[in-house]
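As structure tokens, one chain now follows by itself in the form predicted on its own.
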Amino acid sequence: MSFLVDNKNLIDFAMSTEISSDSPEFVKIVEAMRYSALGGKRLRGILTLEFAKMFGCSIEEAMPYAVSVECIQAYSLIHDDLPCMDDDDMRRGKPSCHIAFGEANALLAGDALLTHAFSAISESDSAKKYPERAIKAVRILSGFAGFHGMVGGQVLDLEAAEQIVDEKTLSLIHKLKTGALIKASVLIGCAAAGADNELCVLSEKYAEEFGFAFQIIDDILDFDGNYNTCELNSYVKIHGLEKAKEDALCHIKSAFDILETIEKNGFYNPNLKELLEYLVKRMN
């Protein structure tokens, strides 16, 4: 799937350009931001670009929106790794930001990436050309990234760290902590293209199914074959490995069906189907 590599490279270049400064007094904070933001699969940014493209927006005009969601993703990972949160010393095969730069600088780097996400959209040429689309995207991103979305999911996840939760609570945690930013990624792509409400509703449904499948598959990949050592609230721990695989495939099938409905409305992007096939390959 060459489009994944191509889009990742485009987003990487845009992120590197966007997160920079010529001012010597900001060298340390920019270095910490770049340390954590310049890396990863860029799946959320790719979703933004591909939905924007499907509904008629150029990659160039959609790129600030992809950068914004990747800034949110990077900040959330920095904060997740902090000692007061998940207390992880490693991220993507290298020391976490707070190990490399100190806890205070990591906290501030996350804060800076969070706030920069919105200036990436609002100060872009795309926003000057279509200000109403930029306003809509900022509203979407702030809503899904905030306490009604990703942050709310993180709070629930922390509360559940010491106890086994029921299926309903686990589903809500996944919907918010993982799924909310995936929804935001898709919907700001729709906003960048000026997609109508019906298309946005269908796209959000695709994102929800994609998000659930993505999280379940992550839990499957993390499973070491031993239910006793499995993470306490892993989907696999609660439902079993075979049921987890069945449910992931069910969510992927639903996402495929939604794309078929969008196609009947006159819009088609084969890359979005390939993304679903990519999830299946990850699981297998």
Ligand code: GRG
Second form
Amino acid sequence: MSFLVDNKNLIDFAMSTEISSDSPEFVKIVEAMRYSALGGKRLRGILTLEFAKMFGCSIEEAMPYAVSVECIQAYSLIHDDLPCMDDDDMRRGKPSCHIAFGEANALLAGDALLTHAFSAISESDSAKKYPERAIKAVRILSGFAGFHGMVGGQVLDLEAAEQIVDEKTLSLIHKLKTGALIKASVLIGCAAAGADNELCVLSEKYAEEFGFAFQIIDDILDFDGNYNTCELNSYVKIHGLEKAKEDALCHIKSAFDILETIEKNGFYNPNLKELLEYLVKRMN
Ligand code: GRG
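Alright, leaving the form predicted on its own aside, put up the form predicted together with the named molecule.
Zooming out: every chain and molecule, the one shown earlier first.
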């Protein structure tokens, strides 16, 4: 799946260019931002690029949109690792931002990445060319990342941490905390390309199925074979490993079917099917 590596490299390069400063005053904050933002699989940015590409936008024009969603992803991970949240010392295979730079700097690096997400779009040449597409993307991203979306999901997740929640609540937490940013990634790709409403609705459905599968697979990968030490609200703990695998495959199949429907509308991108195969490989 060379497109995954190629896209990741392109996004890494764009992020590195974007998150930089020649001013000596800002060396410290930029260092902390770069420490956390230059890494990861870039799945969300890749979704943005591949949806934009499917609907006729060049990778170059879509890149500021991919950068913006990866800035939000990096900010959310920094804040999620803080002692007042999940209190994780490691992230992306190295010490978390607050371990490396201290809590206050990590908080600010997260804040700076969050705000930079929006200037990455609004300052771009793509926005100058198609301002209405940029405004739409900013609306989508701020909505899905905010209190109706990822932040709202994080609040529910914190509340649920100490208790077993019912299936409906757990599904809502996953839909918001993990799914919302995945939906935003896909929809800003659609916005970058100026895709029409019908295509956006279909793409959002793909994103929803992708998001559910991604979260279940994340829980499967976290499972070390012991149900007793498994996180309380892990999908695997609640449903068992076999059912979790079955359900992940079921969501992947639904996402595949939605791509077939999009294909019937005249738009096709084989990489989006490969991305689903990548999820299956990740699970097994
Ligand atoms: C703090 C506002 C706020 C939100 C935090 C993203 C998030 C919400 C929490 C991270 C913890 C977590 C494990 C969430 C589930 C979603 C998930 C698996 C995120 C990690 O995504 P990957 O695997 O990470 O795509 P990379 O490093 O590849 O970007």
